[in-house]
Amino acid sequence: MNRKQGKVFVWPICTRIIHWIIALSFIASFVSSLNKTYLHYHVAFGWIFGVMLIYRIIWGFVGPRYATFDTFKLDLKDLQWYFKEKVINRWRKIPAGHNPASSWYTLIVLFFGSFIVISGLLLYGVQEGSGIFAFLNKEHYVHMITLFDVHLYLSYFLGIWACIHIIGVLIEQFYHKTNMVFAMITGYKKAEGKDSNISKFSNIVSYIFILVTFSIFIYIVVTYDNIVTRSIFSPVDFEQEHKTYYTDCGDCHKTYPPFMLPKRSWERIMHNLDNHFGEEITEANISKQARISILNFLTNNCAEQSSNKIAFKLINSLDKNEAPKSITKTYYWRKAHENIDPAVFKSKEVEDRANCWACHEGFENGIFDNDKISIPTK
């Protein structure tokens, strides 16, 4: 017996949920990727899209009524009776379960989502040298750009599918008057058929699992440094690694991580002390011997040997024999900058477009984390 006349309990609590939950968390995360600084919200609440996108493919299989997989409509006849139904009749009965259109889309969402996050995770460890995957920095990161593309066309892919089902949705609450938007609200459907039930066994599984996945995000938001956000790129500390660039560079400038420029732009610096960006730097400043030490440290550390991701995408903007004797020259500097007020680098706290130190917490020690970035106030 149904427990309201004329209408049939379709979804359970714990999976009206859950449905949120990817939903909220996939567009929280859609809109979190359009702000770097907020590298490390995205990440946690794609953690939290991952997580329960592997909890609906298990309740497809061991869900309660209309929920499982078998009970979708996936007979492309059905699909294509389905749209020419809605057009001819505007008071056509709904099914209780899913419709053709919507067991499609649950199978979108479930197989192009989970190549988002797995694409993302990979991303992430491969770009960043951050998360589970970091090991794969080393070795790949000439992928990241690869990697990048296909993470956010995917997105993108996804995006479109959602905002199309949103607008079924609305032509079915507003044109053909079935209720659907409060069916994922209150989890009763205008239809025919018997009331969903689940198991006490089943919805307290169900909560444990909302409840490891919040746990698993309050985590990754709290604990910058954890598990599943770890970076490979340690701090350094140039004095250590090098005293005599720390000491003898550091007495004029404060002194920039050696993976800011091919080995070509250090050549270039150090054997044209004698302009040094309107400066003369005698042998009285810095010794012969010194300045073979210095290039020697900044060559076998320039951007071509570094997988960091400032480094790979500065080489991939140049030309074949472009030398630039600052990064603020090149355009992928000009390109990462282009959306950064012209004021602000001419504000009190920045002053000039090669003080990097201004936006970017830890850069002394080169570090470029996405969510360290702080641009003043112009």
Ligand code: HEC
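Worth saying up front: this structure is predicted, and the values here are computed from it rather than measured. Positions refer to the first chain, counted from 1. Think of the rigid core as the biggest set of C-alphas that the two forms share within 1.5 Å after superposition. Compared with the form predicted in complex with the ligand:
- When the rigid core is held fixed, the Cα atom of His337 travels 2 angstroms or more between these two forms.
- Once both forms are overlaid on the rigid core, the distance between the two CA positions of Ser347 between these two forms is 2 angstroms or more.
- In the core-superposed comparison between these two forms, the C-alpha atom of Asn370 has shifted by at least 2 angstroms.
Switching forms now, from the form predicted on its own to the form predicted in complex with the ligand, please provide the structure.
Chain alone follows, minus partners and molecules.
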């Protein structure tokens, strides 16, 4: 190891790479969460973040000097002194490895980071019916809002926590001039202590881990539909599910997925076919028997019967006995489309807000994925 004057080799290349991958994947997860269309990337970055955390935790037990948890300074008195000394002695000497503040910082990142990853995977399963916990959707979909809040607030917390860390490091860099920023780039810290050494074996294992992480990322992004993203909500062929519904109700418009309205709405619609949005549908159009069969199909598959997040959110947006006679009248629908210029719905390409299929590819198969939405342009 090259011994540099007044400097200690503290962060071997793998530690540095892991540090930056954790930081960058957290930022990338955060940015990609801002637009629902990028959910896929969000999941992929989240996986990178998660696998790297696992690796960092293993590193904490078997890693090189300064990376292991037993070198962390966790005594609260030390922490107090660390901050006190920071104020009273600008040119104090700093330890080679983790100081009390960065020890606590790292543990909290690992702890809350793990919870963010776990809550994210659970949310993806419970709300979207996707990923490794997709099987939880059917039984636990009612918890999607709680899980969302947990995932969101934990992430905000960690984001703020990371900002505090960055400010702390910048103070070290520019006020105490300990060159801390560059330590995580070059590996050398202006401090006192022994150099870190890392065995060839640990180095190779680390690189394999990093390679595996990137492979997972590429796998998720490139294959798109795979074991870590697959949804249980596959496209439904309504013609196959209920031929009469498909042909009789699909005469004037494409058939609306039954889970888009509650039972009471379907009953209301089916009992008022003689005045169906200004159209008179007679028994010559749809026979009595067909109506019974269609209503049965609709109520068996209505919003209350579905674990689809859209159905759940739509029902939650309604008053207890509210029976909207169209999807577009629901608060949920209006809220989801409030940012769309009303003129778009009247345009030649869309014609009507009830023409969901103009913008939602796969609508007639019950798919409302955000990455399948496109507003038609002239």
